[in-house]
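Starting off, we have a lone chain in the form predicted alone, written out as structure tokens.
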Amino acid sequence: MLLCIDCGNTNTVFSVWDGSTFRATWRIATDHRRTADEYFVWLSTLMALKGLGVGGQIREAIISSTAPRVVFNLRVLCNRYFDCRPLVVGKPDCGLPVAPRVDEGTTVGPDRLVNTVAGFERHGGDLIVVDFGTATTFDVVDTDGAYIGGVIAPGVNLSLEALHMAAAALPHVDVTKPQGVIGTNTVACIQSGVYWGYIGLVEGIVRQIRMERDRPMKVIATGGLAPLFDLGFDLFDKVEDDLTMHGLRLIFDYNKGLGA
């Protein structure tokens, strides 16, 4: 089987591909101070809840990793526990099907390369890909699958932290579709400034990546807050939960085709 994991700045998600699906996935939080050892004590109990044996059954990984720390002790669990050394998406060892077309010299996410395969495998080229994560990002593919840039905002939930730090009497809110614009107390309408805020920001970013672009295109969304922001809406022409993982299954196959 094979180990995919996800390593975003916020939280750490481990998924098991048995071949033909997705067997479980588990979600921790990102910290560079956890050991290989608290790893592997953690997910080999998640795994025997859902009767997935430890010993020889996972014989494969891949890591894509948006915080460089955690990738080191990531790495150790695969080696150690699972006997297998990782491929890691950006590294010079780990091909893509297409390579982006940016800057030279500049580097690009991981995160946002594994969206980009997944993205172009389910719905082709000329596509924008929405990830709400710590950061909300628009990924734009181009008709062949590459990489061609796209648009970093600030996620949602890093917003409100913003602004709770930064004004001592706002409190911290959870992230919901308000009922209406005009809110009629300080939750209300700081709830109403973030989600009519984001889904103006969505439209807008959109709006001007398709007049750049002058073409057509499909517009799909990913990250656990997309979900909230498709309520009623037609930002999105679909909503993938599993983008990323599915993207790194991809890549990982990819490469194992080329011998890697």
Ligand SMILES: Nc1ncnc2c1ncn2[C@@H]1O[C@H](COP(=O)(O)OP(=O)(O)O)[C@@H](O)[C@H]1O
Given for the second form:
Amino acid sequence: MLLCIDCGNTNTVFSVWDGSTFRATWRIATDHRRTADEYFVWLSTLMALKGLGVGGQIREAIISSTAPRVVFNLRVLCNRYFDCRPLVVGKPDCGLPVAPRVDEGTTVGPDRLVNTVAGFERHGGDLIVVDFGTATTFDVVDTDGAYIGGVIAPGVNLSLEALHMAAAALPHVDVTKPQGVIGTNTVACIQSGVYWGYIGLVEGIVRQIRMERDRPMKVIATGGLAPLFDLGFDLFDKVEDDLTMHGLRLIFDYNKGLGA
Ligand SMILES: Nc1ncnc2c1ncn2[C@@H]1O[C@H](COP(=O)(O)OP(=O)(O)O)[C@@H](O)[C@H]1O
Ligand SMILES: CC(C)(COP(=O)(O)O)[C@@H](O)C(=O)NCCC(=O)O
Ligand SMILES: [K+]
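Counterpart to the form predicted alone, namely the form predicted in complex with this ligand:
Once more the chain from above appears, this time first in line as the rest of the complex follows.
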């Protein structure tokens, strides 16, 4: 079986695949201090609960990480407990079906490369992938499936946290969809600012990208908060929670010569 690991700046998501059959997924807070042994105790308990043994069946792994410091312990996890050398997206020995077309010498977040591969396989080219992670990213996918750039905006929770940190009188607030736009108390005002602000941000950026590309483009959303911004609006053609995991499996198969 294959273990896919998507390590974001906030959460790390693990999933297990039997060929192209999805078996299970679990999520843990990203913490670079977590050791391989700690990961294994956590993972093997959850695997046993799903009847997947204690990890003995995992023989292959692929990792995408936006937090480089975490990769070391994840590699040790794969070496020590699953007896395999993981593929790491963005490293020279991990090929992609189509190379990104960006400024020379620049690095693209591996999660964005993975989203591009997954989005293209499911929806074809001329696509925008919006990922509501720690940052809110827009990945633009060309007709041939190449990542050709995009947009990085502060994440929703990051914006709420920044308001709370910088303004003495503003409390920490969780994001929800407000009934209306005019808040009648501080919490409602902040929720309104962030929620409607992000609706406007997504609408505006998608419109600009379509204008710049001068063609219709599908918009797919993923990431923890995507469903909240899909409520009652026409922003996205589809919300796909599993997009990054699907992309990791495709990239793994591509590198094993199984096609993507
Ligand atoms: N279902 C959810 N409801 C509310 N907040 C969520 C949910 N899922 C994730 N989040 C929050 O959304 C942000 C992005 O999460 P995630 O997609 O896991 O980010 P990353 O990939 O950068 O680690 C985080 O601040 C996380 O706490
Ligand atoms: C933009 C990101 C921080 C998003 O990461 P995430 O929110 O998923 O943790 C990550 O993709 C990254 O570090 N990118 C490097 C720069 C780039 O993609 O152009
Ligand atoms: K992400």
